[in-house]
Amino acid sequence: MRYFIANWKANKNLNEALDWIDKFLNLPSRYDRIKMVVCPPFHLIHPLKLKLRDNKFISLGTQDVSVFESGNYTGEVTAKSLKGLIDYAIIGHSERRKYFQESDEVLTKKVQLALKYEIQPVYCVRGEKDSIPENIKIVAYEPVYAIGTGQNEDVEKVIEVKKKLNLSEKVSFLYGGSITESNAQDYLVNSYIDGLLIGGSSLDPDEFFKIIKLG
């Protein structure tokens, strides 16, 4: 199975993300062996979701679940309330780490928290040096240097990392860090790699599906 994860990060409105999803759905695709992931931000979560109820061949995720299952908590999403609206979730990304100081201990509780829920994580590692929880099937790895720079790193050092994390055959690895159309190939032709996380190239639809293509 190819994953292609499409993390919009803060981005688009109602309106940009209801366009996105119509020209995206206009595109000739193909969906065998490849799941597609779109993981827009809270507010869209539910709109997309009744936009793509025909739909089987793309699934939506979060970029985040709260650390908190229930409770008084003013502006948290948890992954309670998200149960039936999404399949993954984003945990672990270097940008929630970086900017919220989200600690081992708090991404694991919230990655125990989404299984919970029948919510399956997609758990970003900036190196072999973090930790993975238990239970994690998909591992995304992104250099720190790499996100949204445009500098992509080589696909041997992807491998290397990939290597000394020491995981699971059943766990899926996937890349990300500015990936784009011109450089996708180079780590979809590798059977190291099962996929990759897409920030910046998926807020176009036609990009974001011309990267899904070399898959």
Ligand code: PGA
Contents of the next structure:
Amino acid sequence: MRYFIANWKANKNLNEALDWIDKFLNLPSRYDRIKMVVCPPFHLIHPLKLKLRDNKFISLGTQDVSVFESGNYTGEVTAKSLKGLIDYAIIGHSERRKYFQESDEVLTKKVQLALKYEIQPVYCVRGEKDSIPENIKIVAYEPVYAIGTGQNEDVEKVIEVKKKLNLSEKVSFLYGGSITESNAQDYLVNSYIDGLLIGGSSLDPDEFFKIIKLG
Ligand code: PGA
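Having seen the form predicted alone, could you give me the form predicted together with this ligand?
Time for the whole complex; same chain goes first.
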């Protein structure tokens, strides 16, 4: 299974999100070997979910879940409340580690809560030194210098990092960082990389479509 995960970050309003998804509603059945996951901001999940009813190719995910299970935590969105709405959650993205000071301890709690509520974490690491919590099935390697800079990391280096991470064979390994339609193929032609986590190039549906066509 090849993953193509769109990380919209803090972008798109309701109309933009609905227009984007229209492009993907009728994917031909040859796309059944890919798993496309759209991770919009929280407020867009439900309207997209309504649009995606019965769609078997496209899943929804979030870009985070709360470290709390439920209760008096103003502004938080919990895994418990997201159960049934999403199948995946990006956890540990370097932007959250940097701007929201998320520690390994916090990230481990988030992973546990996601799993408790049947949400598959897409666990992001910045390199081989980041620890990975137990029971993670999808790891996304995203070198910080490559995110949003146009400086994607060479495939050989990505593979080296994968080897150092020493993942179980059952874990899917994704790469993210300045993926575009012109470099995506380099990552997809080898069996070490099981998919891509895509930020900037996922915002334009035409560009994202060109990338998933490579899968
Ligand atoms: P980018 O972002 O594709 O814009 O580099 C990737 C990410 O941060 O997930």
